[in-house]
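Take a look at this single chain, the form predicted alone, given in C-alpha cells.
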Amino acid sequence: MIDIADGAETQEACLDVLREVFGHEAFRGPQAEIVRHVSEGGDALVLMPTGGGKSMCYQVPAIVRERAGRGVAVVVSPLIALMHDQVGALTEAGVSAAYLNSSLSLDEAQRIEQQLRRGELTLLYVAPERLLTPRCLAMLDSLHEQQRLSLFAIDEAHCVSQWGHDFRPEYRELAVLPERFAGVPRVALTATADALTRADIVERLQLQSARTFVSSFDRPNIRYVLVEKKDASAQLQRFIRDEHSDANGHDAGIVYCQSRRRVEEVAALLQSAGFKALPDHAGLDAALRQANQDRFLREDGVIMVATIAFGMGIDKPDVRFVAHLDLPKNIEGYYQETGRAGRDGEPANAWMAYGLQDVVNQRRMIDDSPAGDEFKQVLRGKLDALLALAETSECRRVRLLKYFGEDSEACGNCDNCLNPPELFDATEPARKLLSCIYRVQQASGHSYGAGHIMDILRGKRTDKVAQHGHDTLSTFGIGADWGETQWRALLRQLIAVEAVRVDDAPYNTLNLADGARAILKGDAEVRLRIQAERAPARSRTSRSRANAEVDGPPMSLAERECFDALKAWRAQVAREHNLPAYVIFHDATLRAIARRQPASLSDLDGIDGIGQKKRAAYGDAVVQVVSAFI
C-alpha cells in the first residue's frame, strides 16, 4: 500500500498506473501535475479541451487511492452513451468499473449495487439525478462511514452554470457532495468555461478551495472555416464530397441544426445524394435514437444529422469534420460542438454556414425569452462574441482563443489565414441602408422588414413599394450599385454591432439601433468583407483518405494493408464484445502495430496504448494478424 501523502510516491504511483493500465509512458501536458493533487486527495477544478486527456485526471487518481484502500471513486455524468463506453474501456483495460442509470434493469442495478457495497468497484459511473435519489445517497453515506469514497468526479461540470451552454438544474445538487461527504476530494471537469461560467462553477459547487488547472484552449488540428449562406444544404454535400469523400466512402462527421424538422430534412436529402447519414434528436422513438447513435459510435463513416443536444461526452476519436447549418448559441457551444472533431489529434475540419436569418433567430430568441434583463445582455455578449468570430477578417483561432483569454499567434490554418479576405470600407452604403430604414419608418409611422428596405434600396417598383408610396422616398434607388446578396450581408453585420435592431416577430420589422449614431454622423467606420465561398488550400489539412499521419511519415503499402487488416480484425472483436471500435485500440495503436510488425508478445512493449490487460487480451491475435505480412 502506497502512502499517498508522499509527492514523489504518489507521481510514480501514477505513472505505474499510467502504463500498466492504459499503456501510456507519459503524461501529456498538465495531467500529471492534476493526476497528482488529486491523488493525494486535493480538490480540482481542470479546464482541458476536448480530446485533452480529461478522463485521464480522475481515472488514474481513482486506481491510485484504491490501490491505497481508499474505496470507490464515483464519477456523475449527465449521459447514458458516454456511461457504457467509459466502463467498457475501463473493463477492457482490467479495471473494476460500472455505471448505475435508467438503462438498467431493477435486477441489473441490485447486481451492482451488491458490487459497490462489497467494496468490489474502482469506478462509479451515475447519473446526477440518481446519485441525488434517497437510496444512491444511503449508500453513499454507508461507503463514507466505512472511509471507502476515494473521490467524486463531475465531468461535464459546465452543466452547473446557468451561464454555460449546457445548463442543467439537476447539477445545482451537487452543492450537497461537499456538506454531506466531507473529507472526500472533489475533481470537476469540463472542456468549455469562459471567466463567467468557471465562477459560477466554483461557487455551484463550492470549490472556492479547489486548484485551477487550465490547459491551452487550442486545438491546432481544427481547420475552421465558416461561409455565407446561399443553399446550406447543396453546400454542405459540396463541402463533403470536396473534403471528405473519395472513391472509398466518406468520412465520419456531425451535421448540427436547429431544430429537428430540419434535422429530419437534412439527413434525408444526404442520404438520398448517396451518403450514410442518420438524424439524432429528442423527438426520435428512444429505441430508434439508441440503434442511430450506436451505428455512429461503431461504424465507420457514419454522419450524424443532430439537434445540439447530441454529443457532449461522445469519446468517437475519428470525426473528421463538424458541420453547423444553423448559428450557434453562443461561442462556448461553437467551441464544444466543433470540438467533437479530430479528438485522434489528425486533421479535423470545422465548417459552417450562416446568414442574416441565423443572426436574426439568435437575437430574437434572447429578446423573447422570459429571463431577465441582466441575463439577457450576458447572452446578447455571448452572441456578439460568435458573430464577431463569424465576422472577423482575422485569424479565426486567435479571435476564438482570445474570448477564453488565451493569446495567440495567427494558426495559418484557418480560412482567414488560407485565403485572406479582400476589405473594403463600406460606411456609405451602411449609412445609405441605416437612412433608408429611418425615412421609411418616418413616411410610414411603423417598420418594415429586410426585403422591402432591400426593394426600396435597390430601385424595384413592387406592388408593395407602389402601395406605399415608398417609391418617392429620396432614398428610393440609391442602393442600386448593390446586388441583393451584398446588402444582406452588410445588414448581417449593421444587426452584429447593434447598429439595427430585429423587432416584431414574425414579421421581422428593422428598426435603427444605439450603434446607427455613430455610423451616420460619420463617428465610427463600417469594413465589409468581399464575399466568396472558398475552398480552403489543401496543402496544410490532407484528409484521413488521403493517409494523413500526425503519428509517423506515410505508410509503406504493406504497411497500409497490414493496418487494414487490423482494423478488420478490430472491428470484429469489437462487434463480439459490443463497444465501438476504438474502445479496442485506437488507430494511431494499431498504425503503431503495423510499423513494428511484431513477431512476438515481447515485440509489443512500449507500443502507446497497450496495456497489460490488453496485451495479455489481445497480444497473440494481434501477432497471429500481422504474421501474414511479416
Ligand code: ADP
The other form holds:
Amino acid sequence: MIDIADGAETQEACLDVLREVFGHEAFRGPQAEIVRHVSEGGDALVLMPTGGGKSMCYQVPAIVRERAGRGVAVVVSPLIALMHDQVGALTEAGVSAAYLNSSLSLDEAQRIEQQLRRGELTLLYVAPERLLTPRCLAMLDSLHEQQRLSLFAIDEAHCVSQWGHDFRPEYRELAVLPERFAGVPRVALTATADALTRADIVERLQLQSARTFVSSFDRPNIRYVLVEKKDASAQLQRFIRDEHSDANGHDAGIVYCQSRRRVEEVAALLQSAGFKALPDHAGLDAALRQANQDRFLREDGVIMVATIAFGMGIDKPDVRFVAHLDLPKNIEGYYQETGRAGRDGEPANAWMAYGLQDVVNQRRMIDDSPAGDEFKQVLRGKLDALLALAETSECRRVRLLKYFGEDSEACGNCDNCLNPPELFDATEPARKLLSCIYRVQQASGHSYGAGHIMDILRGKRTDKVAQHGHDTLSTFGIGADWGETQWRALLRQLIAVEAVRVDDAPYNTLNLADGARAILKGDAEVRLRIQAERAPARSRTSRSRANAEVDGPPMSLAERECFDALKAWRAQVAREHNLPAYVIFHDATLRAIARRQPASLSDLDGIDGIGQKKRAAYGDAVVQVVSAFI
Ligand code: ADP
Ligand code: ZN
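Output the structure of the form predicted together with the named molecule; the preceding block shows the form predicted alone.
Starting with the chain above, the whole complex follows.
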C-alpha cells in the first residue's frame, strides 16, 4: 500500500529528518529501508536488538508523514513510566509530541485531546489499555475519518505473546486496529527474536502481509561472563570492584535477583559495602520505587538491585553492567535482561553467577505452576537451552545467536573466548554418576534428589543412606575421589546434554534421560571444563582500549576537564527540564564536543546528536562552556 511519493523522494525526505531533527548523519543498517517503507504507508514488523535504533524506525516516518499532511502517529507502548522521558526527548529535538496515560490529571488529558483534535501533534504515546477505551477509540475514529491518523507504532510488540517474557493481555486487543482503522500503516517493533514469539506477533497483530525486517541480534559491545556460584554476594562485589570501579566511584549497573527478599538483602549488602545501590521490586511502596528509578536514570553511577520486572522501560543508554545472581527463566529472558547494558554501543559486561540449585529452583517453579502439561514442556525445553548455554565451553555468543537462528564465528569477547576453559575427559565419572542414579532407583523402586545421590557416590554414610541401605549398593563410594563441587558441575552438564532429568516436584529427583544411554554404552564422550576460579578480569586498560575503538584516542587531560565541565552544565539543564541527562546530550556527543573545542556555532556541525533545535537551544551555552578551556 503505497500512498506517499515513492522511492528516492521519500528516501531523501527521511534523511533530511534524520539530519535536521536528530542530528544523525546516516541511517544504521536496515533503518533506511524501514523508514522508507513505513513512510510510504507499508506495514512492517521490525526485529532489532536493544540499542539498535528502533525509535527512529517510527519517529522518522511519523515526522515525514506529518509534514506530508497525514496527521498524527499513535505509538502504543506498555511503558507508562517511560513516556514522559520519551516525549521529553522528542520535545528537546523540536518535535511536537505528547502522551496519554493514567498518570495525567483529567485537565492535562483534556488539554492533550484538544491538541490532538486541532492537529497540533506529530506523535502521541498511549498505553494500550488507554487506547482501547471507548473515549480514545472514538477520538481516533474521528481523526481516521479526516485521514489524519498517519500510522500506528506498536512498541514492545512481544507483549502480545505468551511466549514473550512480558505478556500483556491488553496487547491482544490491538488486533482491532487493522479493522477499525483500515488503511493506516502499522509498524510493530520488538527486541525479542525467537521464532515462536515472532510467529505469535504476526498472527495476533494481523501482520501477515507486513514486511519483516530482521537485524542481527548480536550486541558486540557486551561481554558475556558466566561463573560458577559459590558465595554469590562476595563474587558480585569483587566483580563490581575489579571491573566497574575506579577512584571516582563506580559505573551504573543492574543486579537481577529472583525474589524480593533477595533484592532487599543484596541492596543492603552493597550499600554497606559503600556502593550506591537501590532496591526495586513490586512489593515496595510506589513512591519509593519511582524515586529510586528516577535516581537510577538521573544520577551517575547508581546500581539498581531488582527483580526482572525492572528494566523493560529503562532506556538509560550508559548502563555498564548487568549482573545476574539467579538464573533467568530462559535464553530470551537472559538476552533481554543482559541487553539493557551498553545501549550506547560502548563496552559493557553481562555477568552471571549460577549453580545447580538455580536449575532445581527454576525447574520446580515450572512444575509447581498451574500451567498445562504441554505448556510446561515448552518451558522446560527453554530452560534446558539456557542451561546448555551456561554449561558450554564454546563461544557464548555463537550459542546465543544460534538460539535466535543466527550463525556466527567465535567472538573474542566472552569468557570462553578470552579464557578458553581447559577440558578433560569426564566420561568415566559421568558413567559412575549415571550408574549410581540407576542403581539407587532399581534398588528402591523410586528416585532421589541430587544431595542423596552425591552422598552415595562419595561414600558418605549419612542417616538417610544407612536407613535405606544404600551403603550396600555397588556404586556406594565409587566417586570418593571427587569433591561435591565437581560432581555438581558434572551433574549440571549431564542435565544440559539431557542425560539426566530433574523430575517430580517437590522432591526434584534425578532420573536417567534419553542421552544417558549413549554415555553408558560408551558411544558418547563427556568433556567437562575445569572451573576457573575467577572470570577473566577486564582490566581498566583493556576497557579504555575498547573505548578507544568506539571513540577515537583517549582524551587528553584538558579534554577530560572540558568534558567534565560539559557534563556539569548538562546536569543542570537536565534538572531544570526534569529529564535524564542523556536526553539533553549523550556522553558521546559531549565527548566529541570536548575534542573539537568549538569556538563558534558552526564548529558544531557534523557532531552526532546535535539537531537543529538543540543547536539553537544549547549551541551558545556549549561554546561558552568550552571557551574556558581553549
Ligand atoms: P532501541 O529502541 O532499539 O533500543 P534506540 O532507538 O533507543 O534503540 O536507539 C539507541 C541509540 O542509538 C540511541 O541513543 C539513538 O540516539 C542512537 N541512534 C539510533 N539511530 C541512529 C543513527 N542512525 N545514527 C546515530 N545514532 C543513532
Ligand atoms: Zn565468544
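As the structure is a prediction and not an experimental result, all values here were calculated from the model. So that the term is clear: the rigid core is the largest set of C-alpha atoms that superpose within 1.5 Å between two forms. Positions refer to the first chain, counted from 1.
- Here Ala516 counts as shifted, since its C-alpha moves by at least 2 Å between the two forms after the core is aligned.
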